[in-house]
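The chain below stands alone and is given as structure tokens, in the form predicted on its own.
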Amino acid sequence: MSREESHAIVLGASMGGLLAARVLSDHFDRVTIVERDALPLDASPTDAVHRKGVPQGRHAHGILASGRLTLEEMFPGLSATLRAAGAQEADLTGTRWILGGHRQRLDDLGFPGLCCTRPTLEAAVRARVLALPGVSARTEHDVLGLVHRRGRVEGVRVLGRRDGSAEETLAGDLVVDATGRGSKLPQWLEAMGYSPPAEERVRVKISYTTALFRRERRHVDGGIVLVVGAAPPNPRAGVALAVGPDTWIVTLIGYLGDRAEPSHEGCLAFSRTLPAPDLHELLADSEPVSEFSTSTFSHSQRRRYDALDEHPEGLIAFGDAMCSFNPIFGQGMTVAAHEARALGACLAGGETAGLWRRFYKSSRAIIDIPWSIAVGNDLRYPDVEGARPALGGLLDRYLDRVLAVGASDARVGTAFLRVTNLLDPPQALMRPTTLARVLLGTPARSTLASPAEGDAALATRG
């Protein structure tokens, strides 16, 4: 690949498009990222507002640790530009996490976690990015397709969103779809004469509730972080993060449309039929201080692009056009990170050509962990639609045993967090010492239940 003008095209300024955008800036004269968003491009972080092209914003969003350590390479002083802004730092003994019904001990991971709203982090990785010599953004443009000539992507055809815009074609030697769960590449690629991917589909019908609380010193033993995870049959969960010294963001989550009333009234309903009281009594010991936000998650998605035997050079799939995750489980930063870093590794020879081939190989094995983890978890809902893997009834029993054991075994609480955060795989579990400790520890009396009946009013089904 010749280094004279070279250009790259990122299409999306999420948080994938950011990641993607500050890899190819090692390696490309130019990167331009498109984005359909009016962007506050010269906000801080402190400024950090939500915008329509992320319609979660509002709700909690988890970066996991093996995702902010990646982050922390990519942004050198990151993290002390979001402790600036007011994001909250605790090491994972100062995290509260209910894992089917049972409080997890935890040992220390031997690194802070650390606590903002998704707009402040946002904020602060696009600031870093668009400071990048040769990176630029187009906001306010929709993509309308892209140029392709005898096997190879050329470049994008877009339109401004202003009154009297003109069409305009953007010339690159590589186009990056980081459009989100909404991409177009599968419909571009069948008019392009090419096969789309096959795509898997999990259908968990996820709604949220979220606002934010008032934060006191008392509340979580100071901790904060406050997880209450769903667990068969109990179809809801709910976290607690610290987003400031006085703040917390709330957000209430049920599967299969079951969903919290957008009120004081209704978040307390919903949180007292959750598996464990923990975030009940929160709530009950505090105020709302923001408007309520609601929103729905129909179904996560896995586009197989790793699974074509053809494709156009010069453009890949990218983040949640690739895999859009439940977003319960806050993986998808944390895939978009590992994704840049595979991608840097990809484009370090200096060269394009079969790097669709090469990246989609390297992706697939950063995706599979996270997607049957998730997938796995979603599944044991008889309801939720999804193909089930032959052994899923014996992982489950396994796994119940896992967090029986970890309410009073430190080392097993913290490997099971350590899979999650996506620091070790789910083999981990299996290792002889974390077995042994499963198979012959004290599992905690398991206390779930379904929700009351009596909430039913202030819990709505959609």
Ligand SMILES: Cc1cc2nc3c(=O)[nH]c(=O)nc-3n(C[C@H](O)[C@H](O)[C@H](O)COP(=O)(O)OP(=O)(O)OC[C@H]3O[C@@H](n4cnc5c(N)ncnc54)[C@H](O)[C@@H]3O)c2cc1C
Given for the second form:
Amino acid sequence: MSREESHAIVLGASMGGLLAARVLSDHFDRVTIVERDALPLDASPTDAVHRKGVPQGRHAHGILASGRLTLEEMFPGLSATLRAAGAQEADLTGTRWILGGHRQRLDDLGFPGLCCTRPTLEAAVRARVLALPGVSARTEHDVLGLVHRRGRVEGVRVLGRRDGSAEETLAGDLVVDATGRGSKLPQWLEAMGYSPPAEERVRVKISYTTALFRRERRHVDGGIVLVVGAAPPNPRAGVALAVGPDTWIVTLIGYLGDRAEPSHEGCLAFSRTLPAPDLHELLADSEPVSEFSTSTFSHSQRRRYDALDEHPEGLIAFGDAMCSFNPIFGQGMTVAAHEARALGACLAGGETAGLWRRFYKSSRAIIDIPWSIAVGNDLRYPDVEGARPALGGLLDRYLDRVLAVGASDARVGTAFLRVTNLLDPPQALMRPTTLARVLLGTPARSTLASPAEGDAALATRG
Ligand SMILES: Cc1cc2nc3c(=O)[nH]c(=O)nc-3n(C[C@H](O)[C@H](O)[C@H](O)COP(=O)(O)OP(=O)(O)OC[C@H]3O[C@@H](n4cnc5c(N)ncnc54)[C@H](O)[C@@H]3O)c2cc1C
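Would you mind generating the form predicted together with the named molecule now that we have the form predicted on its own?
Full assembly next; the chain just shown is listed first.
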């Protein structure tokens, strides 16, 4: 390879790696994505398949409104490709959100949300990225470590997974670690003589149980999203997304070891004790059309690369490798899209020296809000360990009131959804007009199951 040619290497070809590669292709002559899985490189989004490196792909994956907008900006026409592959589209009024036990009244956002399976989305994005000039993928290759000299990462060591493969070194000007929450970068940094990042963890022990179900037009009044959000102390939540004209993906979620048994009966029993009956009614009126999948997610983790004083040049951590959120708020792909945009801005001046510092500073601002939304909700469960903010109780009561008023006031319900979709910052809920509506509005009566009813439901807690 000519070292005159600039070369970026991206580790991991999941959503984080693909979005980073998309942006890097604007700034480097070549971009090589290294991925341990075999990827169906020529598959269309319609026949996208699950793969081992992204086990979460079997579960409902929502893309938040701001992520949807960012993806369309990065890949014009992506929504049309996804629609052609069966994705379903509707504005907020074609969705049903039951939050804090209250069905929210909603206004249109002015652009539609889109539902599809995670493999469909990833396959569509992958096809677009690999079609970019200079971008290629090394699949079925494990990244073993980094090549480091005099304060700079100069490449990566990789090993093919096929029998007889020998270790190789790929030289590059920039290495982007997008290998997910299991990233070995902290250990690699230590081995190179740097301090690893401090790590914040919030243990939530969440379980996901998922299957595809037959979709009828009568379900959810023809809508494409049904969310029954977690309403602490009830440890249960559920979501149904229309991922095709006749198909729901339904995921039931339990906090702190609670879980739905992976069967239709198990899901019916679990959904009966959600904070609202809507998902139970859907499941009682449908049949599974796939196997059931389960996963557990032990803790959210945020690696504070942004707080490091020393770090090699030519290297950044990206996506879940930097921060892996409690997935219940569906933030990971949207945050990766925002990070990709920030990476593009950091490279815009053509300067790669000090990139790590600029990029980590931008990503801190991107991660802070979704992290505080997810952790703030987690800490409402008494058994989740962590320091409670001084005014946390007051804030929780205000948010409860937002959701109770949002049941009848679409301006309030929509304001809340705009925050959780990362379109507006949480402070938007304190703007004078919203504050007045929340404080003077009429809150709906709580319909939440009592803790006793909840306890009876927790027979499957493991
Ligand atoms: C249960 C669950 C549900 C979720 N639901 C949502 C949701 O609804 N909405 C949302 O936006 N996000 C959701 N997420 C998060 C989302 O999946 C991630 O944020 C997103 O995939 C971006 O992650 P990533 O690409 O950084 O890492 P990952 O998706 O973890 O991908 C890492 C990639 O690196 C590869 N890799 C790892 N190690 C190596 C190695 N040594 N060599 C070569 N390749 C390697 C893996 O094979 C994989 O392809 C969910 C996560 C979980 C766990």
